[in-house]
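The chain that follows stands alone, in the form predicted alone, written as structure tokens.
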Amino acid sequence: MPRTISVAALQTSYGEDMQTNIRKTEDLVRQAASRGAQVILPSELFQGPYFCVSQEEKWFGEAYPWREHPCVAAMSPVAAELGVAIPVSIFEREGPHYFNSLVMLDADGRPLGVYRKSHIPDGPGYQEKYYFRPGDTGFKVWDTRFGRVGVGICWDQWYPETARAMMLMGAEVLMYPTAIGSEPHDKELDTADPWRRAMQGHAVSNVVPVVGANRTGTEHATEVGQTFYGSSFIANQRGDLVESLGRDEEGVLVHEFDLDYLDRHRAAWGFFRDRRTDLYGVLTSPRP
């Protein structure tokens, strides 16, 4: 029998009440599981509104140690009940340090560990450096019940190095929880298409399925409002969008992949055979 994996992306809007957001996410997880999904991806920081549009110290009160974070505590029994794996994006506190993190829950509800977002943006509408330290875990690939899943967080998804690193660590699927939308400094700038294309490129150059889960709707939790453009998707190893949602829809995407076929197909393309690591020193050298 071929090894297969069924993946899902969730897309919805979120408000200020964490428990309401958790219940909404749980409902979508249940919908995805009822359609056969095995690894189910909610969007970034679904615990509340995307607060990084401005700098307000009150939001530091919404961070928790990862093992006892309310989202982790709530999703763990759901994962165990449904027999699904869930990458849970959280605002993490470790002592005096704060991170944009992800806890991978396996299908028995057990946390496999934590990943801390490596690339932290800093600009109008995405002032994450005020809140988060750069991640100190390195990239992670999780050996779930259903396959090896690599997960980056939002800004990580723009970097080909993130995708390639996770592939070299043995990832069979790449996932990216996201919170991205309008640019307050430029009302004409719309990054929805480039956002998708960047990750579709990772799918092509690594011969791997990619799942992107974004939030949707307009949030006014801070003085600077922000509208998220949804457009969540699942791309196959060719970069084709095999499942997708529009900007304003709330819902669930599910798709199944044959991991044995992908493994053979990846070998046949030769991208990993033909790598020239002897030439790649410039990637890690200080700027000339």
Contents of the next structure:
Protein chains: 2
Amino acid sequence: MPRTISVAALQTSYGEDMQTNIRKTEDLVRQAASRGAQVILPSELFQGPYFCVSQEEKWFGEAYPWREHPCVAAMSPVAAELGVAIPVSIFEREGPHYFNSLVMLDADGRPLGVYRKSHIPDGPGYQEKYYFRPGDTGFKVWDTRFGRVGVGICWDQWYPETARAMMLMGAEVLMYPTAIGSEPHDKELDTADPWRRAMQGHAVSNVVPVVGANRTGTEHATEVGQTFYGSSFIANQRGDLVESLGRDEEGVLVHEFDLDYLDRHRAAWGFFRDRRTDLYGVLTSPRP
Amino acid sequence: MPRTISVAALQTSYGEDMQTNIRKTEDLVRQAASRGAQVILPSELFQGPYFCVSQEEKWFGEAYPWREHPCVAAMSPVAAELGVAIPVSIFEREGPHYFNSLVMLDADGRPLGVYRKSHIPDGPGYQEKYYFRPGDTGFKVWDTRFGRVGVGICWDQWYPETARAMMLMGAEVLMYPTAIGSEPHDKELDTADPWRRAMQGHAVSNVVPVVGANRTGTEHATEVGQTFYGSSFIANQRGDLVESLGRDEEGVLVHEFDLDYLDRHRAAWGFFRDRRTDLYGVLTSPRP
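What does the same protein look like in the form predicted together with a further copy of the same chain, given that the last one was the form predicted alone?
Let us now look at the entire complex, which starts with that chain.
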């Protein structure tokens, strides 16, 4: 019997109340599980509105040590009950440090550890450098009950380095929780297509399925407001969007992949066979 | 006045006779130049049929030192006459070594140097490891009269490492001459979409235009035959296919880009600002 994995992306809107957000997420996790999903990806920072739209001190009060974070505490029994793995995106506090982090819950509900977002964006509507210290964990892959899963967080997803690093660490599926939408400073700038294309590119260049989960809806933390463009998807190893949602839809995407086939097929492509690590020095040079 | 660059991709079929192939290429270069193109990209190894479809000793007789290669000798006066830069893909011989190489001719017809394909593929229909020693030049970018251009060769184009390295070396446009088509061992395997997507991904992740030039037509070097799928394109910095050709068309694509705008816009995205070279060690590790 081939080794398969069924992955899911959740897409919904989120508001001010954390308990409501958790309940919404739990409902979608249950929907996904009922359709056979084994690793179920909610979108980024579902604990609240995307507060990074502006710089406000009050939000630091919503960060918690990762083991005690209310979203982790709430999702852990759900993971255990349903027997599914859930990568939980959180605002993490560790002493005086604050991170944009991810806790991977395995199918018994136990956390496998924490990953801290490596690449922190900054720009109008995405003031993340105010809130988050750049991650200090390095990239991580997770040996879940269903396969080895690599998870980057939002801005990480634009970096081919993140995807390649997780693949070199043995990832069999890549996942990216996201919160992205309109650009308050420029109504003409719509990044939905590029957002997908960057990740479709990772799928192709690494011969690996990629799952992107984004929030939807309009939030009014600032006067201008910010509309998140959904467009969550599951891409296969060719970059085909085998499952996808529109900008405003709420729902669940589920797709199964044959990991044994992908393993052979990745080898047959030969990308990893032919890498020239002897020529890649410029990639790691701090001053190329 | 903004600094602009007009780039072109050529798409045609090629046969056994090198002089005919050179003439065909020259005709298309002239068409592109008449439409204002400044850097004009023919497809890979236009000197002959794509001989790598099988392993045959006779083809080693078609390799030449790069300064004396008939394609370089023929294109150099064309570049000078038209005042255009031409990246010329050749089968190169240097003593006992054979390379899949590229000579960049600047707009005065003089060669700026040689790049030797870093990643060499091998698989049914693409027996390149039999012919070519993996390149020893490292990645290169070229200060042409019109801007700094990075050129990878075919298999290089699937590697995010190639694109990123050329960007870190200051490339303002990326180009990839190609010879790719049907997979003789598997009629179901059509790589045209993934081929484009990998490069659209480079465009997005590096905020840079990408030009891909592929040959078209069916060649009969082996019993099965091999059909090249064309699909040449020019992608903008969002990965939009702003110019493209079908599978069987012959012709020329031309597009102009504003390099000053792209320079600012790339900075505003912040991808290069936020790279974590401290976390990328696995990318260059020979045994990760």
